[in-house]
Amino acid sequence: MSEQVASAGEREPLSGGISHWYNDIGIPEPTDRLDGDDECDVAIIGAGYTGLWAAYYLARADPTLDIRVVERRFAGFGASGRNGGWLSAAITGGLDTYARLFPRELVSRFQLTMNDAVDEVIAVAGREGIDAHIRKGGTLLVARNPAQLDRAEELAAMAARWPEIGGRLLTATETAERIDIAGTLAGFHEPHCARIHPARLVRGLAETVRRLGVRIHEDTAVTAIEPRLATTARGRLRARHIVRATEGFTADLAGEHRTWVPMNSSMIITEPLPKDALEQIGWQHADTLEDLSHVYSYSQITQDGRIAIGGRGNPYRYGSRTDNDGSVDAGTIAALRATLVSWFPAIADVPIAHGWSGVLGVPRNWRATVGYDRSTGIGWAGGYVGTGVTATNLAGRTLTDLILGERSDLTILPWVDQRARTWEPEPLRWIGIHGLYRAYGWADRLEFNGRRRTAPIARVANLISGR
């Protein structure tokens, strides 16, 4: 273990074990494995947020449906039980990008619908008795050098073009009144975001859909999806409708290896902060927190007074390999801790309790999508690029309308039935992704060393990646 990690406390932090969120509530035992060939009305592949929200709204819309959710490990095993806990209304790909492709009124409606989806998740959690430690404080993005300040001002200009976001530029003093981050020059606050405990939300959803009569076949890995047929190692499941809700694990399905890249994101979490450190930092409003670096870090403060922070670490594993039960290397833990201490020097002596990782799905155009092909009976949703906690709820409701044949305000939103080209084959995929993140890292170093505007190499990387 590196000295940087060791200096943060007397013991080595836990690594892997799915996530801290599961270390907190306990890892569940898989139940109700598929037992041979079977059939149903709707087969949903993947028991994360997307699959469970789709099951929830379908079961409420038509209680007569025989709905099955099929999961390789247990409900919430993937990104839904490992993420940073941001219930955010951010739209992956950006409103300006969508406005070049769709009427402005429709793009505006998309953002307003995402804003409402934040409140919908909060309302469902309250109605169904899911204690996910939800607190709505918005998102605070912080500029700590002149180039980041330039980007904060660009965000303010975007908020002026798109008042639906509700964002506003904050002075350094106004930012510090919310969260006191070392070296702050300015902040940008968006109101439509809440902090959550991810595993509590996903496990609560799983219990809720089971109460509604949905069966979740855990420990049942699906290897291939065809029209009205899902093939697993435990049998074949036939259904009138099949939903691919596999997000970062989509690359493991036959024929889907290059559909979405499984991008890796890593996290660490501290032990509970001492009272004096909490008082010095502030963070009274439970904002989620992000810096404006190109290789950015994202954070939240938990209900029990810990700080969780995440970032890319090793962004991509060769060949679109996916899971290793969340293990993370000591170098990534040290790098995330260094970022955290640079933000909050007062917590330099607070030990790191746990580090973990997971994969998220990234389409080649960096825009999430939801859709349904009535000719094959196959629906899909995902490619959230790390902003899926809220988008999954909207996807679940949209899939419900699409499957039931309802034309609604949701089924005409710009992300419906959007297709991206496939990712490049290896080794181009690995070289390209790692090269882009090296470029972003280089741009960050240039900016922290005094460059006053966004480094051109970062803008070029954005153009190449399609971000």
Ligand SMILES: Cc1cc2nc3c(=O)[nH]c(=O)nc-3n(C[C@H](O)[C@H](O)[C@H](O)COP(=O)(O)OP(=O)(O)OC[C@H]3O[C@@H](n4cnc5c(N)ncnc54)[C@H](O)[C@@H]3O)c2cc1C
Given for the second form:
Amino acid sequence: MSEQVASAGEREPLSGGISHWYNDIGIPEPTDRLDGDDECDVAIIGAGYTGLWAAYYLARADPTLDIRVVERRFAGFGASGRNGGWLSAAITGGLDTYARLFPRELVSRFQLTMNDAVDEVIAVAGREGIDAHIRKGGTLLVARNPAQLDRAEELAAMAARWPEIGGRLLTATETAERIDIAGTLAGFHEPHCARIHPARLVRGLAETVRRLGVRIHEDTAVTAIEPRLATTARGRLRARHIVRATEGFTADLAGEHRTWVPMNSSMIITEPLPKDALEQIGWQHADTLEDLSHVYSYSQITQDGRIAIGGRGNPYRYGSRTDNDGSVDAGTIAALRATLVSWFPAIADVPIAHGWSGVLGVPRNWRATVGYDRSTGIGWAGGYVGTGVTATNLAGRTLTDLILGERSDLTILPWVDQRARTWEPEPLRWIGIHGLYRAYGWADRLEFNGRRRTAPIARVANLISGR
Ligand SMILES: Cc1cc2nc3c(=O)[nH]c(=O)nc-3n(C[C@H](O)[C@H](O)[C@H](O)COP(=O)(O)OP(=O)(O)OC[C@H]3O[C@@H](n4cnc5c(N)ncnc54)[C@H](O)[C@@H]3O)c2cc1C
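Next up, can you give the form predicted together with the ligand of this protein, since the form predicted alone came first?
Following is the full complex, with the preceding chain placed first.
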């Protein structure tokens, strides 16, 4: 382990092993493997939030349905058991982009529905007895150099155009009253976000759907999805409806290699903070926290007083490869730690307990989608980029309406049945994605070295990526 990662006398942080969240609750043993050929009404491929929310709402809407969720490893193995725990109403792709493509009224409704989805997740967790350590304190975005301040003001202008977001610009003092971050110039606070313990939510959901009669066939990898048929090494599962809920792993499925690229996100978490450090930092509302860098870092404070912080690390592996066990390299752990200590110098001596990573699905237009093709009986949801914790709930409810053939307020939202063009073949894909992140990193350095406005290279990168 490099000295950058572990300071003197400190033990090495764990790396991989899925995530800290599973260190906390224990890695589950897979159960109920598919045992030979079978048939059912709905086969959902992937037991993350998307698959489990779809199963939850379908089972409640029609308890007579035979619903199976087919999962390669165990429920919550993917991003749903590894994420930063932001239950956020943010819409991937941004409202202005949607407003260029759809009527404003529909985009407004989309945002309001996402706001409600945060509360829906909280309500279901309460009703079903899922203790996911949820606290709703909103999101705080912090500006720490003049160019970031510029972007905080752009956010404030956007919030004036879109009051549905409910965001407001905070002075440096108001920001520090929420969380005391070194070098803060200003903040922007959005109310529609809660902090959660990701694995507690996904495992709680798995238990809940099992109670409703849904079977989850774990340790059962699907190799191909065809109309009315999911093929696995353990047998063939016939179904009237099939839902593809494989998100960052979708590239592994036949015919889907260039649909969504698997992008990595990495995280570290500290040991519980000493009382005096907690008192100095504040963070009494448990806001989720992000900086306004281009290669941004996102963070939460856990119920047991640790700080978890995530960022991009190695953004993409050549050929859309996915790394399953969540291991993360020492350089990424060191970089995340350096960011954390630059925010909170008072915790420079607090050891890092764990580092891990996961994959998220990114469509070519950076906008999530949910859809269902009645002619093939195949539905899908994903491409959430970094904001799927709440959107998966809305996706699950939307898939339910689509599969049951009900036109509802949800099925007309602008993300339904959207298809982005496929990603470029390699090596263009690798060069493009790594090039973009180099450009963003360069822009961040220029801005920390005194550039007062957003670096033009970042704006060009935004144009190219469609972000
Ligand atoms: C490190 C990290 C931090 C993040 N932080 C946040 C955050 O704070 N807030 C936020 O909103 N979003 C965040 N995200 C994104 C968010 O976690 C995801 O958008 C969300 O969990 C997606 O849920 P899902 O069910 O669609 O996918 P997943 O949880 O990835 O589930 C897909 C499942 O499909 C299974 N599977 C894949 N292929 C097959 C197959 N062939 N056969 C059977 N099963 C298969 C996988 O094993 C997996 O369990 C983060 C992601 C990562 C990786």
